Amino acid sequence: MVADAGSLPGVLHADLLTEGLAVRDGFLSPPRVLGLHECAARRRVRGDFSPARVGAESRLQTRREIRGDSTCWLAEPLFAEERALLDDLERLRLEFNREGYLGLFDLELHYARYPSGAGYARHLDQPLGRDQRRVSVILYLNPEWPAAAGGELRVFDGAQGHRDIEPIGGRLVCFLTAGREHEVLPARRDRLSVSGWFRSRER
């Protein structure tokens, strides 16, 4: 039986705090992955997704050659499956604070859907001059994802090159946001995730 979020206490913080990057398969069971996939499909039908933009504040713009996904921010009213995910991630936030004293205060979260051929060029998650985003979080919602489909998350490390992480359904990736460059490689089929950041209070 695939482990679900509730049965994985204490297994993410150690890698996050020592390596700056943690990857755990089976964070959500296949039925829950499918449930969130269906939530995203319903939101697409009703027009909740919009093209992602790059830049900050007044300089936000759509640049498909840099970032080709569409996003939908998770906000009320939520589907039951989405609320359950937020509960899981709230427990994770408390664990990170308890074990690593990270001062994480809240979470911003969105669906990210990449159509076939789309990617996201190498970038940082912290806007220039703002450091509230402390831990980046990505949960993949791609059932039965074959290696040949591509779409890996490439996480860069100045000392060791990079690590490629396949977007397998139920897999959770967390990394310390500050200074961590990463990109999304183009996939050969549609690619879906829930992505966001645990944030600290504004200083």
The other form holds:
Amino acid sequence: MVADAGSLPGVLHADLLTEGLAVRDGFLSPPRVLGLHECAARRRVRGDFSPARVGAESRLQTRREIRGDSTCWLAEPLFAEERALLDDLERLRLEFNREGYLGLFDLELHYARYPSGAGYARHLDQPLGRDQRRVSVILYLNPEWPAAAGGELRVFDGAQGHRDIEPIGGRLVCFLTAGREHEVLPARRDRLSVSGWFRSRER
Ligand code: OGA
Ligand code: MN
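Coords for the form predicted together with ligand OGA, given the form predicted alone:
First the chain shown before, then all remaining chains and molecules of the complex.
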């Protein structure tokens, strides 16, 4: 196991299609990371965040021991920095479709803020009724992240191995959603990301 494998400046779609997982550092520049961090703070002040819930659609519940973050959809009215991010991710969607025929149709995207000590237990991103989610996307918005802060994304592979990815600002992680187990290790400071899924139209 590698403590933090980081990323090579590879081509995102190539890694996604061959490995099922792609990591790109510097997807966003530090000023843009700060800009989005600010947007999230403004949304939080006005009460747009709510505790994340787990479970199937009809039985959603808050379970802090499973999932301790609060989330906020990137919904209209958007800040300019948010619109710019959506434009970048739209280009990524088109790239994935062009190179991998993934049939990605749209993107659902939210901020996720884990307070110090919170994590998200090992899970899949396709709970019952959510199999239109095809590619999971996570972009970290932590301007500073010392290695001792924890909070890694732990991505499991089939053979009991795993890879830990630190939530460093500007780093983008994408993986094929189906069957890919992962968890968020508890962090020693607040941890912010924007994350979501490229979805297909059909189940
Ligand atoms: C999720 C998730 C990972 C991360 O929101 O479903 O697994 O690193 N997030 O924030
Ligand atoms: Mn997840």
